[in-house]
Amino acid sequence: MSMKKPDHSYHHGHLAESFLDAVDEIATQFGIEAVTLRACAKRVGVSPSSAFRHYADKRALLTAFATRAINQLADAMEQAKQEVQGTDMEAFHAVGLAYVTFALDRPAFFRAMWREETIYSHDERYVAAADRLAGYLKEGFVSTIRDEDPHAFSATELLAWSSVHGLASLFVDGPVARDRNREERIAIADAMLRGLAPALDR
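Any chance you could show this chain by itself in the form predicted on its own?
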């Protein structure tokens, strides 16, 4: 009598992505320091050797995780810009809110993006993702504020990014609104963005 094979949570050809999902789960629950290839393999339901076939070491795994995080943040910002085109909603406000909401909803991803001490920061795919996001920010915050040079950060662009990223960081790891729920934090972000808009000379 044959035994039934375990019903793994991944499909053939998508094991590498399943490991990244496991990183998200472990990092969200226990912190990024708790992530190991063996722990991810156990969570996915495969042998540790399967993990090493996809990622040479923990640093390579976290590099792939950070790369995915940056691309997903860039996607969220671009989608927010597209969704308000042709409406009365301020485009910068929508993009900024998408940035903060991404951090609130995916704190493990948000924390992992710029932790160069834990990743291979010269990895080709990571660099491409970082360049893509930087391009959005240098080009007037996804073309929502005035941009004089698409290849460099202006003072206005730095003000916008510093404010939005700073608030997101304060929500995720800082002392701001720790006792507030998601909707209340988004309301705080909404008010900050409305207050910031005049300073951006829009």
The other form holds:
There are 2 protein chains.
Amino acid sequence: MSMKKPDHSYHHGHLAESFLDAVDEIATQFGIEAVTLRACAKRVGVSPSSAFRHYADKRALLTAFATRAINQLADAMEQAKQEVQGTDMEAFHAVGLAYVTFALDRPAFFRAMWREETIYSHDERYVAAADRLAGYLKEGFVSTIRDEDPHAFSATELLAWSSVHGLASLFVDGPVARDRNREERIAIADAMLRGLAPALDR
Amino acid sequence: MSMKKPDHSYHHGHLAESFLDAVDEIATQFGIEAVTLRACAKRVGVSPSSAFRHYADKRALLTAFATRAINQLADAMEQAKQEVQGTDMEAFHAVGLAYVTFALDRPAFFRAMWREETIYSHDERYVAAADRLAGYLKEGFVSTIRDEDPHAFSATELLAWSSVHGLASLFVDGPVARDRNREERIAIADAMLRGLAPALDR
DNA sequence: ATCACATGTTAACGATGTTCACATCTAATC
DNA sequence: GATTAGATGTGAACATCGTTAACATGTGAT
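Same protein, different form: I have the form predicted on its own, so give me the form predicted in complex with a further copy of the same chain.
Below is the entire complex, every chain and molecule, led by the chain shown above.
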């Protein structure tokens, strides 16, 4: 049983994940546009070209990051759902608020998730993460059959997702409530979700 | 009255607009990410650096393009509204459909409009265009006082905009209805808008 | 005709994504 | 335990990008 300790001076060991962390930090501090392969490499303490041993190109790295971000959002939604023990409507309200709150707190992540042109949106793991997220949204506000096709959305379900996603997008990239702080925006989201209720009732 | 014909071999004449047209064409054909100052210049038939006589930097050019795109969308919405002579609800339905249809037909434009990080979102003309668009959305589905603050949205108005904007975004950058064609997506939008009606009634 | 000024060009700079030949380490085999 | 194939990181180089500065050319007013 040879337990040779690996020499980490040359071989990093977890470069793939470290690059994701670097994207995370740079995107958080300076925005997605500032995310550069060279900047990531410098942050990790490694040469720029090393990224290509783990990612085919920059777009693949951004895809992996988007996948991670979507899963983080899905985690937040799952937690929000479990914390409320109420009606379907109340559950959806909590999940929707978690969605908007995530966008408010991590705008760069939210942007990175939905950039068709800068990610490989057909990547296996990306699609899986998106499906998982869609599943929570459906579950969130109405009891559905679990094994239903995640791509099949009823008009009502799509309305729910669209309104939540739209508000988040308008907050992050649009001209809505630019002069309002975090709490005020959450209150706005809360009001919008309450107004949505009549359309989700059946 | 000297009417000397200007020599257009050197001085172009309408470079600022021509650059916008170039962005238009390149974005349409290859997407926003492919829009490059040099590519635009080559398309116009002019040197790369000439852009800087008319735009402070690339971001300013993209801001001007986003402004134009927003105004085009607002035009489409205005036309849609005038073509239906019905209830407020019917008017909103038509305006909402025009919004989604624009995003479907010109995805690159729709993306360019709402990219906080690649445009100067506080630019005077950009803000004016966004206000105009917001105005049509408010007018579209409910008779409001004209001179109201365009930034003040009621929960209901915001719900209307969010759901329409959200669906458009999910179509363009999200995982929704990837396997559907244009007409099917419009039908989906139509159904969603019908489902939204109960929440807009008062 | 002159001249201030707006508009376009050329050449160069640093930064970026990417590649390729090479260096270094790991792990399985003999 | 030495060998070696393969995985992982490096360094130098390339084309392309946004941007700048010095220069060239045309326009319009005086």
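Here, rigid core means the biggest group of C-alpha atoms that superpose within 1.5 Å across both forms. Numbering follows the first chain given and starts at 1. Model, not experiment: these values are computed from the prediction.
Core-superposed comparison between these two forms: the Cα of Asp75 travels less than 2 Å. After superposition on the rigid core, the Cα of Ala51 moves by 2 Å or more between these two forms.
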